[in-house]
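First, one chain by itself: the form predicted on its own, in structure tokens.
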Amino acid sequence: MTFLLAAIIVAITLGVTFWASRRNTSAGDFYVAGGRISATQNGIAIAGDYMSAASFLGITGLIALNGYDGFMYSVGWFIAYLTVLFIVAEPLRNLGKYTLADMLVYRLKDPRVRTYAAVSTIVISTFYMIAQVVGAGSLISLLSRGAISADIAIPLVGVLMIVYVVVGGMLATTWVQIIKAMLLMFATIVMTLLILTKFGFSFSNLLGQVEAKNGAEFLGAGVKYKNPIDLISLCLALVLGTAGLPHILVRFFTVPTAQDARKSVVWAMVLIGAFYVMTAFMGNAANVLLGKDAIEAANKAGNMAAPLLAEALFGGAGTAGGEFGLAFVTAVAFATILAVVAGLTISASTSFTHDIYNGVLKGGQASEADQFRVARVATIGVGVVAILLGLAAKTQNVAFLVALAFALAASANLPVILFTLFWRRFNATGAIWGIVGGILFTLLLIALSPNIMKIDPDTLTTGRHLIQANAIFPLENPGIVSIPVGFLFAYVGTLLGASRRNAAQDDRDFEEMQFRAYTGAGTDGTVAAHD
């Protein structure tokens, strides 16, 4: 039954993909669906893009195993959209065309910025993608009761995501994300209602049983993050990272106007907020109904808590109801992964094709046919890299892996975005320093952190102090250090590039950029400049 439901979802999404392929007549159609997606559709698609395997599988498992500390992932990811709504969505849509690099180059007028912004997009998208394919490997292994290992499952998902993007482009990706978002919301609502029926429709009763089983400390901070600075660092990365995630930012180019971009964010926040509230029910219920031992036996990182909880809620292991619950939720989770990896893949391939190939190598003169061809080749390349890295990271918790991608986005992209929009003296040298310095410094801290520098695999369960004693950088998430350093790199780079600054011209460019960013004048050719 499980494979049947998963096969039905794959068949439907592949049908959508081939339908969309007939509507891709230009590079703009492939990159951003021609900018014809409505605000409501885009909002649902953004939610589908954002509610990833990390959200459904990873956070449920983190809450089940770590209580309050796990729920901080839900809080951080939801609050993050306030930054997107109030600061990024409208100016990005008004200044850009297909990618983040378009906005930066519009202000800074330097083709070098396009290259580095594209590299940043590819690095962050690939890092984020690792979590999705890792989740896919765990899911398919569970589906097959171990008959199909992650070593086979991860390449299988990689091939499917390549097909979605190569054939259908952004239009197919958007509709796959819409279908996935509706399925995921339906599954979580049903599971939450079933949980409430078991606990007398009282969240307090549920938490009371969690406390009775694990102790009062489980409902407070410190179970996973013994060092409070680690928790603060995580929250900073989650709250600030969303505004720099390339696959989220590219969705604002798929709607006709900046007003539609803002409306999209509001629609997304409604769905995302409801979903993350329900993760608290699912994670705590998994702790009570399944127990930590059973969750960790299925997957040490806790990634299988949600499917196993569905099995228990629908009747338990060995029953027809339990089999259906496990099959349905696992199939939905599989659709979740396919949708998100498709969004990440098209973001990376669009950035390479539009920014590096067309914008830099061809000077903006590449033909539509060449751009289509290169975009498809880039998609295959991104997919292969994601598969290889996913195989290397297959034992990690998917929510944790995504949090590292958020730290990269917050450290490399966000400083450059904010300085571009609000600092008159900001220049191309500052943008390059901010992007390169933010990425390299964050990757260095990750390499020196407990995530990489550990004695042996048992360290994660025998005591966190052992990990930190052998790590040069003691925090799991580097955000609290890497984000300020990213801003510092951008600031220092701007000062170093000040000698080449044409103050009068730069002031005119800044004023023109602000006028267009917040009025939309010129985005449709209506106003080319202002007095």
Given for the second form:
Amino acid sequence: MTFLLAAIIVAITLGVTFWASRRNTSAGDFYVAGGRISATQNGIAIAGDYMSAASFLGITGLIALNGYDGFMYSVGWFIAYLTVLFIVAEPLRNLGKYTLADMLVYRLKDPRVRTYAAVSTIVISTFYMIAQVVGAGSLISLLSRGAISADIAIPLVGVLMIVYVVVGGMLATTWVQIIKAMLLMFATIVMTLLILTKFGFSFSNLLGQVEAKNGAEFLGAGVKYKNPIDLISLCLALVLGTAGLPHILVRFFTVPTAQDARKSVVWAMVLIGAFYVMTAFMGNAANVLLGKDAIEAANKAGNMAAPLLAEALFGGAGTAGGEFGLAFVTAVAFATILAVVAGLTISASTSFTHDIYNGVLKGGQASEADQFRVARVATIGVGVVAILLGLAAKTQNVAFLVALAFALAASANLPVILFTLFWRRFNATGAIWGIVGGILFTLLLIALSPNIMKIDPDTLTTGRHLIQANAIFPLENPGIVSIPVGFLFAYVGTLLGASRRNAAQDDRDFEEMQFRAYTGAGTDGTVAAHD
Amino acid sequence: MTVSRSRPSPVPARNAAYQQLVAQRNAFTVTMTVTFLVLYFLLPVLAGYNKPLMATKVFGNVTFGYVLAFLEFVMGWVMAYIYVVRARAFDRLAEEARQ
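The form predicted in complex with its partner chain is what I want next, because the block you gave corresponds to the form predicted on its own; please supply it.
Up next: the whole complex, starting with the chain shown before.
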């Protein structure tokens, strides 16, 4: 039944993709659906981009196994949208056309910035994508009870996502995202209602049973995170990293105006908030109804908690209802993985085609047809690389890749975005230093952290750490150190570049950028003149 | 790439509405951002340094930690709503500034 439901979902999304393919006629259609997505649709799609398998399966499992500490992830991921809403959404839509690089080059007027911004986008998207692809492989093999191995699941997900993006472009990717977000919300709401009926519509009652089963410390903090600095560092990366994630940023270019960008963030916050609040119910109910041992028996990280909870809520193992619940949630998780990976793929291939191929290699002179063709080839390239890296990394611990993507986005992209928007003296040298320094320094800290360096017990055969030694840098997430250092790099670079600039011209460029960022003057169609 | 330093860059016309927009928007952005960061970081800081408080029961079995976490969600929605309301005024000023 799982395969049937998954096949139906894939068939529907492929149908949408072929419908969308007939409406894609230009490079702008491919990159950002011609900027024609409505605010509501885009809001649902942003929520879809964000509610990845890591959120749905991961957080439910984290709460089921660790109680309150798991829920703190939900809060951080939700609150991150305030940073996006207040600081980046509207100015970005006003200044950019297709990518983050458009916005930086609009102000800084230096073609080198385009190359570095594009590389940063591709690097961050790739790390995020590998994590999703590897996660997809192990999850699908888990969910199919071993019938599909990771070696088959990774290429399967990769090929499907290539089809969505190559054939349907951004329009199809957006609709796949919307369908998946709605299925996921539906599944979560139904499960939460069933949980509420089981526990007398009382969260207190649910927590009481959690306490009776696990002891009082499960209701408070500290089961998972022992070191406060580690927790604060993680929260910092989550809350500041989202505003620099390429697949979230590219979504602001799919809507017609800055007002729509703002409305779509608000829509996303309503959906994401409702979803994450429900994770508190699902995680705790999974703990009570299934028990920690059964959840860990299915998957040590707790990734099976949500599907097993659905099975239990719909009647239990062996019943028709239970089987349907399990199959439905499994199929939704599959759709989730596909949609998120497609969203990442399009941000990476857009950056390559628009910024590197057209912007740098062709001096902005490539024809629409040419860009369209290269975008499709780039997507296949990005997809194949993701599949190969995913296969190579399939036995590695993947949590660090996601943390890495957030920390990279917060340390390399956010300082440059903020300085571009708000700091008069900021210049191209500062942007390049900020991006390159932020990326390299964050990578260095991650390489020295317990994510990569750890002595595993000899009995551990999968998920072994790359370097079997004690970590040099103690924190799992480097945010608390790498984010300030990212700002420092951008600052120092700005000072170094200051002498070589024409201060009066820089001032005029800043004024012009600011006028446009604040008022949206001349947003329609005029960005092309600056490419 | 047609970006060049010699491209005539028209410095936008200054007007009162634009000045007002920049001043109000910056003040608003800074206030809201600082407020939400401070309120948000209460959660990880308390979770790290005051575990007994987080585990204190407030309503029935609902602990202070859960109450604080749910309040963070309410804060997020309320601040988004405030922003939407304020943004209408910004939109009007921006419209005026573009004239």
